[in-house]
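Listed next as structure tokens is one chain, alone, in the form predicted alone.
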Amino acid sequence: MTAVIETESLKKTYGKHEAVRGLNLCVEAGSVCAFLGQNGAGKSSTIKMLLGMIHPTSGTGRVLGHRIDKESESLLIRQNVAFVAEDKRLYDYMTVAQIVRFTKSFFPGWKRDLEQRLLAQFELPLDRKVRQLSKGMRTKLTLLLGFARGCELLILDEPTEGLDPVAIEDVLQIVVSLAAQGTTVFFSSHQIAEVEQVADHVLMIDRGQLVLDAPMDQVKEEYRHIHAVFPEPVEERDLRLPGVEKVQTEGRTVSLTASHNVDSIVAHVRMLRARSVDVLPVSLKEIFLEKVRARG
């Protein structure tokens, strides 16, 4: 598969704090992305990185082809890529449909059958100002505009702020499909319910480096607890097998975490004559939370 997003060693640095520490990102083309991690962890440094709005203090990087440090380049990075930020920042003194009309022109593959689509799914009044929108409506509005410029990459940085659960399922819908139709999504949520249900791959980052880089289903399908009972106490390091992220123990009872492994871990465990082994699923909520605890 084609990378649309790749950088290598890419760190960035504010005086003495390190906001991005040698991240080594691969984002496949029509994937849906996650990009997960803590208010500080780095994310908002990266992706304006990735756009070219600041500079990395050193490493490489490369977003649809084009150099991120390289001024020239970075333009064509913006020019090519749909980005909504965070802030959902909007001209407060049009209307919606002098927005649309306006942000529309700088992009020749607008696609103005969903722009009517979505004006009425997200009920947006044309004549009224943005300015007197209600927050949701604002990030309704920002999501428009986004999602209808027909980029080949998308960038989104907490995309369903203010939205109700009914608004939130149709822009994950909207994902979905424009996936479907060839976009790259990458984007930057606290919400890890919506990243569960519409990401293929999860990246997660911690303190500016990565803790986990791996494919949806393979979170979904391997990452494990595995609990057990002994006889008598076993000591940790009897426990520590590849594949093993976290061990627990509490007397005679033992609570692993594995990301990989998990037949083998189980065999080595029953091997050590436990009484009894529970096997459950792991959520991505969960990962998340033991990621960043264990770098605490």
Second form
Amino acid sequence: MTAVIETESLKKTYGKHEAVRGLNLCVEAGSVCAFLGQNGAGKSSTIKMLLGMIHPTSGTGRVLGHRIDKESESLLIRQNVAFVAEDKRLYDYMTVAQIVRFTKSFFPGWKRDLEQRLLAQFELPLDRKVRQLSKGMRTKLTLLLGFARGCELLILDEPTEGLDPVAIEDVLQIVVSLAAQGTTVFFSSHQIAEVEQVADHVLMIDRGQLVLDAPMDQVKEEYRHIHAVFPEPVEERDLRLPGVEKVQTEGRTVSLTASHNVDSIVAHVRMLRARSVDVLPVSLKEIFLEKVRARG
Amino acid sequence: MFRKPNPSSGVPIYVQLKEQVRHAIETGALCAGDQLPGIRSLAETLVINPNTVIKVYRELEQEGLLEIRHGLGAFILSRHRRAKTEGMRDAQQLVRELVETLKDEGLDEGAIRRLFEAELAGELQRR
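Swap state to the form predicted in complex with the partner chain from the form predicted alone:
Below is the whole assembly, all chains and molecules, this chain first.
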């Protein structure tokens, strides 16, 4: 597998504020990789560094083999990566038809059939000025301009923000379709359900640091909640085992969150003479909440 | 033919889809020789990751339920062929165990290979 995006100890500080604190990312070609984090976790700063729009304070990285911290190379990145920014900035004075024609002229690999299909599917009025579009329509137009570029890497910052459920499903379907044709997709999101649906890899970031980096299937198969009831109260330290991410004790009841090694943990819990042991699946949302709160 | 998997359940999407394909075969909704949807079209219909579909088809191929013909698509295997692949898998397991045992007895790979060949050659002569 080749890496399309990789970074090494990437850092960005704004004055005293450390927005990104030593990120080592790796996104493989052909994957749909979700980038999760709270507001202000450092997602947008990271994406802007990947595109050479802001300069890293330290560390480095490559996108499609080009160095992100070299002016001349980062230009190549911006030419070869389709990027849809969070703020969905567009030229307000153009009409939909004009901005499509204008954007198209920069990209030789433009997908005309996809452009036509999306104009119809998103019901975008061709002769309306961008300024007069609703928020949802603006988002759809920006996505169309990104999707139709025909790039091997698509970076989306909060792509479905402000869209209704029907439009979200349309967008996810296009993501899936482009992925099936070999496009790598890297997208940040708050919508955990949509991430679970289409992503095959999850990166979770909190306060500028990576807190989860795993294939989606592995997350689903290996993360478990373990609830155990003991005859007598137990010490938390007796449950510090490999794979245990979090321990909560409440008298004789213990609940553990494990990221792997579940079988041995259960065996250990039984050995401590637990009366009942329940093993339950954990949703990505719960993992997210725990990862983010655990460090609070 | 297939339903959208539930992404928020604790069960991985590929496991859910695999169950659906198996179920379709058991109920006869899919018969031997039937072609499964293409990777891209199934991914688009269910709005799931195409790599998930690939994983499902690969695993079902390994389990002997379907066959991937390159450039053509995935097809359901007949029960007979399925039984055959299963038989082969069991046989492979037997051979593997035997080889392990012989190695534990101290025989090297060359010796084991010669024993197998001699046995097969003898078999041929006895016929």
